[in-house]
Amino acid sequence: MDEGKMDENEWGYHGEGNKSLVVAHAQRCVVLRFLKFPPNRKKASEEIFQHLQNIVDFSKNVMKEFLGENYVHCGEVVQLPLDFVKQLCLKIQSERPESRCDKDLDTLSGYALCLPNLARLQTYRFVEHRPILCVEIKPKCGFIPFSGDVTHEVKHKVCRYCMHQHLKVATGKWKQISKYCPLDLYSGNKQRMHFALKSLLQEAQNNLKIFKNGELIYGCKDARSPVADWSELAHHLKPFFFPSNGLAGGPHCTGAVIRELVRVITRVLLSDSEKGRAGALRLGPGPQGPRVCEASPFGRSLRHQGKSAPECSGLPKGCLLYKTLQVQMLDLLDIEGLYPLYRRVERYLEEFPEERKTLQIDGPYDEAFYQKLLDLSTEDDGTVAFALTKVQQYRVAMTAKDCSVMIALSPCLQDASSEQRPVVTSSRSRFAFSVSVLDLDLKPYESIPHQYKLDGKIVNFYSKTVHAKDAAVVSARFKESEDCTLVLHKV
């Protein structure tokens, strides 16, 4: 990329999160990622550069080691003409969601992160001429805490995502509770995975988006977004899955197209592009870690039908979901067990603030940082070193709990035998595909107190609302039985 000849008209708005904004090139398979800040908070150029460089180093030295080089794309820091950045900022402003405009694009430093466009098939430098479908999934945390430090019994039965749904709906973040449960997706059981993916398609929230040729065609921007329109989605997808146009329109066609999409995504998620390489971690929930969340509608519906939950098939060790779950499970102590260790590190830093750099809290995220993450012991020897290791593992685990998986699909050409990439089949089509992971910034050390408070808030709210409902149901049943009492009198 020639930074000297940048034209803002060649770039378009792609999307943004809480901390960064992404624009995509119209012709080339690249994106630029800019940091965002509140209007009154400006950072020095050196700070911006170091922040972005830390993101690259963490991806390269830590997440690539854990997840595998086929899945992680690190990018590089580039410096752009300030004129170009300012013009680009003006050009895309009208496309930004209103809810995201409380922060501004960094237009002062000129630094950005240049990355491959993961909504496109990887390995090609330029945009391919054949159509490309990309599904972005944010799977969230795929296990129930197994730590003995957990004090709320409900956390051993119901996953964090399902509990958090109740709080999000009550506070107006979303309109209704999603049927999606991460444990169903991570189960490796196709029936449960299909249910999880259909639930995501019904209530996407910010956990699922679908792009066609790089353009967003399906996904929820905020709680005010219209209800998911499956018929419109099926219209976009039909040429991919039924190219001969053998299906007529209507609900039958819509259902068939959605089923094909769900099956293909499941096959890709279970695919093993690393040929059985399990990654650097060997963790597991152990016998005490439940594999099914009690709040999952899938499990509930089976119980109502008097059926037992299907066996966990388990994920192939080389697939991305398996590796992501292993990294998530670096959260060995849960936030309840971790928070006192965070406080130990804090007390040490208050006494010896100059040690912050030595402890590598803000980087560098190098080989030495990575090696310390491999210590899976949970025996607390009372040292700052032990506390710091657990804190850093927790930060990495939280990163894996919030990452996104990008699945790019493109119909195979007739000479598909010459394809260098893996292929997945549906009923009537074959697709070349690539799987990538993004949103791999290390979670901030300073966010731990917030996580601790949020955890308590989620659990308390869930306990009160669900238990209140259960109590009301029991009370209603008791009242019904009172009304129907049969009284026998002596004759």
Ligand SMILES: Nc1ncnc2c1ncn2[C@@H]1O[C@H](COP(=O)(O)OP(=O)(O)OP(=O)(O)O)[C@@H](O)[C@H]1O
Given for the second form:
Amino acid sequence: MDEGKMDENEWGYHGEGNKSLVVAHAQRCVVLRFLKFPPNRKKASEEIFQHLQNIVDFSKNVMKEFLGENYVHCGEVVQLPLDFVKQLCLKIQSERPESRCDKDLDTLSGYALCLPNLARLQTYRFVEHRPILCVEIKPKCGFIPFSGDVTHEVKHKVCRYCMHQHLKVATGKWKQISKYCPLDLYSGNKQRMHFALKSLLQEAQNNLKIFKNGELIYGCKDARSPVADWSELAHHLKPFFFPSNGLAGGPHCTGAVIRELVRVITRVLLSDSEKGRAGALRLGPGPQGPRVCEASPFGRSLRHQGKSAPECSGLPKGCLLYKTLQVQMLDLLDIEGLYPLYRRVERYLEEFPEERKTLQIDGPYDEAFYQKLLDLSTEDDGTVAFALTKVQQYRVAMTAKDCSVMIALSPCLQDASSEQRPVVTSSRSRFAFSVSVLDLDLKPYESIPHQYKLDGKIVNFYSKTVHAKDAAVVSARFKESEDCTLVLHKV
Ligand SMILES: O=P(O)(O)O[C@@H]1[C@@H](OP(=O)(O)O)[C@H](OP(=O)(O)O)[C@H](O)[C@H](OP(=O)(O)O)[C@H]1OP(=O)(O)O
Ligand SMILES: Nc1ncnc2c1ncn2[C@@H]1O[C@H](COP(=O)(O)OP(=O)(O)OP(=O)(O)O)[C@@H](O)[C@H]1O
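What does the same protein look like in the form predicted in complex with the ligand, given that the last one was the form predicted alone?
Entire complex below, previous chain first.
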């Protein structure tokens, strides 16, 4: 990229989250990722540069090691002309969802991250002329805490995502509770994964987006977004899954197309681009934590049928979900066990503030930082060193609990031997595909007290509003489990 000759007209709004905004180049397979800040929160350019460089270093030295070379794209920090950034900011403003406009794009430093456009198939530098479908999933935390420090019994039965749903709906963030449960997606069991993906398609919230040729065609911008329209989605997807036949329209066609999508995404998620390499962590889901969340309609359905979930995770060891789950499990103590250790580090820093640098709280995220993360002991010897290791592991785990998976699919010819990338088949098509992970920014040390408070809030709210009215829920549960069984038979 020639940073000297930047033209805002060649870039278009692509998406944003809470902390960054992304624009995509119209011809080339690259995006620029800018940081966002609340208005009037000015940061020195040098600080922004360092923040972005830390993101690159963390991806390179930590996440690439944990998740594997093929899935992680680190990008690089670029310096852009300020005039270009200002014009770009004006150009895209009208496309930003209202709910994200509480923060402004950083137009003062001129720094951004330049990354491959993961909504396109990787390795091609230029936008391909083949159609491309991209599914982005933010799977969230895929396990139930097994730590002995957990004090709320419900946390051993119901996962964080399912509990949090109730608070989110009560506070108006989303309109209705999703049937999606991360434990179903991470189960490795095809039927459960189909159910999870279908649930995401029913209630996408910020956990699912679908792009066609780089344009968002499905996904919720905020609670005000219109209700998901499957027939419109099927209309977009039909040429991908039923390219040359005259599959009639209507509900039958919609169902068939959605089923194909769900099956293909499941196959891709179970694919193993790292040839079975499990990565640096050996935590293993182990026998400790339950495999099914009590709040998941799938789990409830299993219970009603008197069945239990299989003992072992069905995820292949080289697949991205397996590796992501392993990193998430670096949260060995749960926030309840971690918070006192954070307080120990805090007390130490209050006494020796100059030690913050030596402890690598704000980086550098280098090889030494990575090596310390590999110490999985939970024997507290009362030292600051022990507390610090657990705090850093927790931050990394939280990052993996909030990252997204991007799956890009492009139809390929029947004889795909010339393809350099893996191929997945559906009943009528073949797709070359790539899987990547994005949003690997290490969670800040400062967010730990917030996590602690939020955890209590989520659990208390869930216990009060949901768990307490068991009697009323039982009949509804029974009905839902019947619905769920029907859906499962169809997939
Ligand atoms: O705490 P959670 O689980 O609600 O996750 C936050 C996300 O909310 P979600 O539940 O996915 O809708 C939240 O996503 P949204 O802004 O709600 O789309 C952010 O990803 C936030 O991360 P950060 O503070 O921007 O680094 C996330 O915060 P972290 O907890 O990952 O720091
Ligand atoms: N390399 C990329 N290629 C294509 N699209 C991308 C890329 N990076 C980010 N995006 C898009 O931009 C959106 C916002 O990016 P990202 O999730 O990194 O934002 P964030 O503000 O850090 O998120 P969060 O709200 O989780 O803190 C993503 O959901 C994705 O759709």
